[in-house]
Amino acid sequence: MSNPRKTACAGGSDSVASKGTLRQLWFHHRFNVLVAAALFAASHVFVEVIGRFSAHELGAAYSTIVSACHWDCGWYLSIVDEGYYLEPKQHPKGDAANWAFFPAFPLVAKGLSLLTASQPALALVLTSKLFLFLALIAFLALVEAELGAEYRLAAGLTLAFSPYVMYAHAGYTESLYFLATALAFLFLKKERWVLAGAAGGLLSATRLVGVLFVLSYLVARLGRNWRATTSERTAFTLGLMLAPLGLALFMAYLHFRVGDALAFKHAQVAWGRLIGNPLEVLVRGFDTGGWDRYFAVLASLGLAMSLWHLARRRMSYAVFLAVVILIPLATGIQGIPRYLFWQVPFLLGIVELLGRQRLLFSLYLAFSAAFSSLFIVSWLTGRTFVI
């Protein structure tokens, strides 16, 4: 027997249903934008208030948002100001070059600087803030697609008040990396292969580990029907070719600029980063104690979250999270929290585990905001453990 509702929607009334669907999609889109805007504003004010407190009570050199542009922000500033060096010339030994820093983020900042006639340092900070806003929108959409609309607010709060949200307000690439990752997984979820590949290409132009999205892309295809149409196979192949394109173009540029396509890797020697066994580095972190033990604990939590995604049959997330932890871990334990709390699969796991547990989520959010406050103060007073 035919369904009377389906029958009523047949023929000319299809257009009415389509219009209703479009209106519904627009409502969801508008809601996500409004929530993201409110959370972004709250995150900005939060950092600004802590910054002003640090300046007034602790003597931190914080007068404007540009004051947060420290450490790696200076390297991105050198790219915006001078482009990529022809030869190393930084650090006491003169062996450091800005080749280690990928081009997507500073290129956007350069464009913003030219468009608004703003100082490069200001453009870098504004660019990272802009990408935080866009990342919030993308993350809300991804969480809605994966977990349901009831998790959206928890997702936004988790990102906007992350313990390491300072990176999104300091002229760093983290917010762009998170945005590109969220879009890549969102399009992967919807089987929009070309768009997923394009987002992956942006990801691989933002940070070296971004190219590892190719693995998630391939894993996602394993669970699909292989009897695809010619157009679907073409779209999948094109997306696969686009995913590593950002890295490929950067390598080509470095080849013609400095004669070394792998200059981004060879430049790591100036920071003492040599590749070792990540598990040995992890064990050594526990043995060393202090901050290293804290970093080792977080790395272990990240790997555990990868296994959790695996148990939930989210192979693409599990593979991506594991490799983007293990590869940085192979070069050292320091900096692991920064990498971990800007990984979409890790925050997605936090949202799913705690998002519907009001008490637990409230406790997590309070801890996250408190730690973030400490981190902001430490950042603005020059404590090097934040690097």
Contents of the next structure:
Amino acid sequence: MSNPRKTACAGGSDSVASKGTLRQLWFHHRFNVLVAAALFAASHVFVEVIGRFSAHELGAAYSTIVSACHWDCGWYLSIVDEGYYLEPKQHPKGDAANWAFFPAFPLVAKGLSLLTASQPALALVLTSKLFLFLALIAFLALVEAELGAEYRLAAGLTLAFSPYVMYAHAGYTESLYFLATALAFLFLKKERWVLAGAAGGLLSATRLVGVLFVLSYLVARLGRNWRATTSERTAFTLGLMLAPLGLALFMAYLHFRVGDALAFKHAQVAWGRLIGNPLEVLVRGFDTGGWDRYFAVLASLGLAMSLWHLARRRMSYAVFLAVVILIPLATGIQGIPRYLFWQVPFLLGIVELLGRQRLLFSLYLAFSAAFSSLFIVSWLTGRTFVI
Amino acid sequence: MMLKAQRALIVALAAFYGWVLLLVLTPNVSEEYRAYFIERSTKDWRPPRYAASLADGIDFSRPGLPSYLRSMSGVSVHEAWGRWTDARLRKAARFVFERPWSGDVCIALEASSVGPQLGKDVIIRADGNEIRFVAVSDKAQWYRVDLNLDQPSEWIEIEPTAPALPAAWDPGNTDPRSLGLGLYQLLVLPGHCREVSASSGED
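Form predicted alone done; form predicted together with the partner chain now:
And the full complex, kicking off with our chain again.
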């Protein structure tokens, strides 16, 4: 029989210890949290001001933050509203279904909607904003671990005023994707294998390419010359097994909902997406001109950044960035900029290259915010090149 | 203790992934879902249905399918004149009927051939039975073949043996389809063709 007094004491000291841990966590991360809060508020005000300006001067339909919920936000809305379809029913042919959209983001939005009794569209937009705040904290911590504390402010500014920051204010999954990627790489850096795998699991439930973090995870091990103990090996294996869990759960769910575990992939037929050679798609983008050339330039910059990480012997980032560019590129070039500017390794590279050169970084930030303004206006006035 | 729990979790996850793999390999979907979403052997998703009798046949110049046909695959999109077979979708164009065929069946096909397919064999197949004819014209022409089905068959396939990309005879053409026959009409009727043609008058 255990001594109840001892048990009570132990419980009390646990509580004190956890309070102490929390205090330590806050003490260690308070700069990151405060900077993230300030930058998040600035990013929100930035989008809001441009939204109001677009409505007032350019006739954009922007009255509240919910007005930004366009395009794919509508698909997430369908998931929050009615769950995953039993049958495809959208598009003129009736062959489009919401199975192509991964569940982590709409699931959280659904929870927020139920918790706050808010409209699903509002919950989606608030969820994406909330994840921007958390993504800022995680990115600051990652940059601190990888490059040093002096790069943190540059990192926060790079994310909060990214050219495609609109996605974090429009009920899209991008900010959650960024958060999960930053956490996964942060834990990988710290060799917290199980936590890295768990973050990878969240990543694979957020977007299909998230499952490719498994490659980075394996590469991280290859890059280390360590004699692992049994417990380290077990933790590493468990982390590896956790990384694809989100995707596997979604597949099992789709099998019982639709009858097809790969429905998320097969649904792409409604968007006319066929797999091709990504390099051919890239070359065709340059040849076609117009926006396709711009997309091709950015895809090339992304691949160059992957090589930069390779040169810096950051294999995990190099591999991840290369595959998350090449795989979407295999199905088409549209959408590449937003994929790219929501990739942790790409933004990390920008921060490393420009973060300590005040003039260059100021110029980058000015252009980034300017492009962001243009893309916000374009988004709110229905220009499809931003999607 | 922690190590044991982690190992148990690894085993559980491995078993779960094995089960998910099994689910991937055994989709539980309708024939039309499989053809459209998984095999991508048809361009038609739940096409409109029009009322027609077997004697009316399949009129490929009409959008949709006759009521007695369950599904069609290996055939490209509807055009005003008819439809192309597209070997990229499926090697043989496949027609699945609501009711099975057996015994003597007459197949009458109005079709044209194109490119390398001109003058080459076309195979007509139904559950183990097959017969060939030569597509001789690049203009619409009727071809009639008799099949004797020992076993009931719900489907009939038409396979052009020399389909090709249009670029093969028209350099610079970027049409990605692999074309063989242009389909205008298809009649599948019970009995021998000589008996059927006396009463149908399809030509």
